[in-house]
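This document opens with one chain alone, in structure tokens, the form predicted alone.
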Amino acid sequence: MAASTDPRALLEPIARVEGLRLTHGPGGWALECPDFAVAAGERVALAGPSGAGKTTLLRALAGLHPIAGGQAWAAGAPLKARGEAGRRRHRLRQVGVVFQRFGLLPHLDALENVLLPLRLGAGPLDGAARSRGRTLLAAVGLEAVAHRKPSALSVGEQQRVALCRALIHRPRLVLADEPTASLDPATAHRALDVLFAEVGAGGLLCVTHDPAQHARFDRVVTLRGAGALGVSR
């Protein structure tokens, strides 16, 4: 077999799981993932029915869900080898997470929510960072609401603020849990444009239930429930 000519194949994967086993609560279900990886520069969609474990898998790669067995690496770090504080530091500096429920702080305005990872130590919080935050908000159509608090934003606006927050520190890996679920098709397309452009040479693993979006990704990985995982293309 000829060697791959894709330069991504020569680089260490941005994310990787080997024999990964996750459990959900005492006596709950177990998710067993066959090995797969996200290459540098690759955009991978994660699909599957509700309850198949997609959010749990993202949380595990973010260092937010315990690993019952096997191994997982995210942005170059073996997650099982790090304690909770080490996983938090690594996530803050190297990983961007778009949570399904957004997780915006109600007392901060949109721009300050975007800048929150920097305030927590992900990078310098200076004039350049604030300018980048405003640029990201403008890119997703939120320049006019940068100083509104979450309670004054629509659900779709809150979702886009959460997307910008995940990108502010230029992470190597972005884990996005249905980042366009509350958006109309045109706004969702624009948000994905920004997400893909900002990920750049990093990696993206994105949960989406919208089959129309799948063609925009390099690959679709499907969790089929009961721990089964397949690659649909």
Second form
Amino acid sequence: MAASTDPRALLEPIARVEGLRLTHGPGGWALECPDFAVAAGERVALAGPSGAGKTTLLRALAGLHPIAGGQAWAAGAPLKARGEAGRRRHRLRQVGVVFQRFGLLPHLDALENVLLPLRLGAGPLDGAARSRGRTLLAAVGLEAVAHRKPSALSVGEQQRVALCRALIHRPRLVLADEPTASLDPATAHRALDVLFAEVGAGGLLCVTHDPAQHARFDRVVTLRGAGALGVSR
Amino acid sequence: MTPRHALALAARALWHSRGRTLLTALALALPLALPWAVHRLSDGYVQGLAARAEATPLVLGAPGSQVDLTLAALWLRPAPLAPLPASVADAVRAEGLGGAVPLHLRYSARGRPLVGTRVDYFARRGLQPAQGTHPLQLGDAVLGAEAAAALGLGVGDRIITDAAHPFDLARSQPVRLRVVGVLAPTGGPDDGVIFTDVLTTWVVDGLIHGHRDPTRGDAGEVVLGPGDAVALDLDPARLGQFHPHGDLADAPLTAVLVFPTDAKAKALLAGRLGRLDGVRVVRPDQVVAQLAGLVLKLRRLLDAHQALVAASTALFVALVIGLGLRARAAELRALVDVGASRAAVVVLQAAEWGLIGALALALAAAGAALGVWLLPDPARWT
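Got the form predicted alone; could you also share the form predicted in complex with its partner chain?
Let us now look at the entire complex, which starts with that chain.
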């Protein structure tokens, strides 16, 4: 078991896994996840080859993948002890997730997609919330397309809308699965700026394959499959 | 998620696929609209029949179909009925148990039934002239509201009765009538006909006529002018010359409406008049009850058919819901991933189908109303 070298993670972790074991169906693969933690205010990149289990680990921390063994904490709460409804409520209010496939609703425009967690109960949907939604979209360069449906947006624009949706309710923990994969370097840089700024004192665990971005994170955790873990910086 | 947010999301989803939404709502609305319209029409029909029947306690006519007699006497539809002598109306009055209103329904003018009656008829039916007066003298005609509008006629205009016997020189020629009044609309069968005094219809029958000084030619021959060949003009200045040939007690009527003073008088009249030779006494409420029973039987048959259509529609809706859930699986998955509970997803789907159902109901109501509006007044189907 490897541990974080960052002392902040040991003091007040926003996310933590211990002896975590994830499986995929009966007879499917099993992931023995190495222990690590994300401290408050820490931005951690999660790297590793395709199939290493990065997305599965993120989904487990979001409460979307069942925990077969061990324990995981997200935004200060243990996930295994909670039922599905509890994990869902916790995710809705305390965690922001940028999904690899965005998961935008086709009938809502960009702004309404950003505000979706608030409609579902993550927080009040008032004038201030709408203003914040527009501000987030403007920050990632989407102010001009705030009222376009996803079908009228490019893939890169859709990805940035998904990023804003994950941030709208000021979550304590942001789990981002390749949030800049479809963006050009300059736009990706700007999107990460927004992501880092919005995470603030919370925690960020971000899957990324781009080595050029690794330098911007406090730490890079590398999953090598079969439980191997590498930690840089 | 609050109901307001659920409805907002559902409305956006439906608007996003508005073509599909409208098609689904229409598919639901059509099986609803048809029975709805049929029920409204049949209810109106039965109520219209019953109201008219209740307002006409007894009808006298020559022996024959009581349905034909009732429809002719109450809904003023010409029917091939044997004539009844006018003396029957006098016989009713002689009983002193109620009023008798004669009806003569053999002719037409410009395609509209020509109803010969007495002024009493207007009082019994509550018919008030919107313009002019009731027919007061020979040759006067009063138009029902719909007939006046359809024919484009008003007070002061003339209308010629249709030629009933164009090749029978022994019979009377068409008569030119003066329009002296237009009745206020009632929504009933009185709106579509032309009323005149029963004496005027006997003029058309040729039972009453006048004489003119003929125009003679140089050789003493009788010369007819163009107007003479077209129609008989009932000039008010010459009305005194008109006289019946024969006893008007034998003049033909189609029916006599009897209005007894009370229920006892009705029973007495029905019994006594039924004993008259060549007279049939009909109680319209009983005839109408038979007709209404037939309508209700047909309606039950249609209801059974509609129940099967509804069941079939419900199965199709279930199929559409199932296919819709499958087609939108990724979208619903995204909702759950963001944080929606499964219950919230169900509520969202229910809200969408609730809105579609509401739209279908609105379309069905509009369709039923449109159908009722476009179809003729059921009271006139008879």
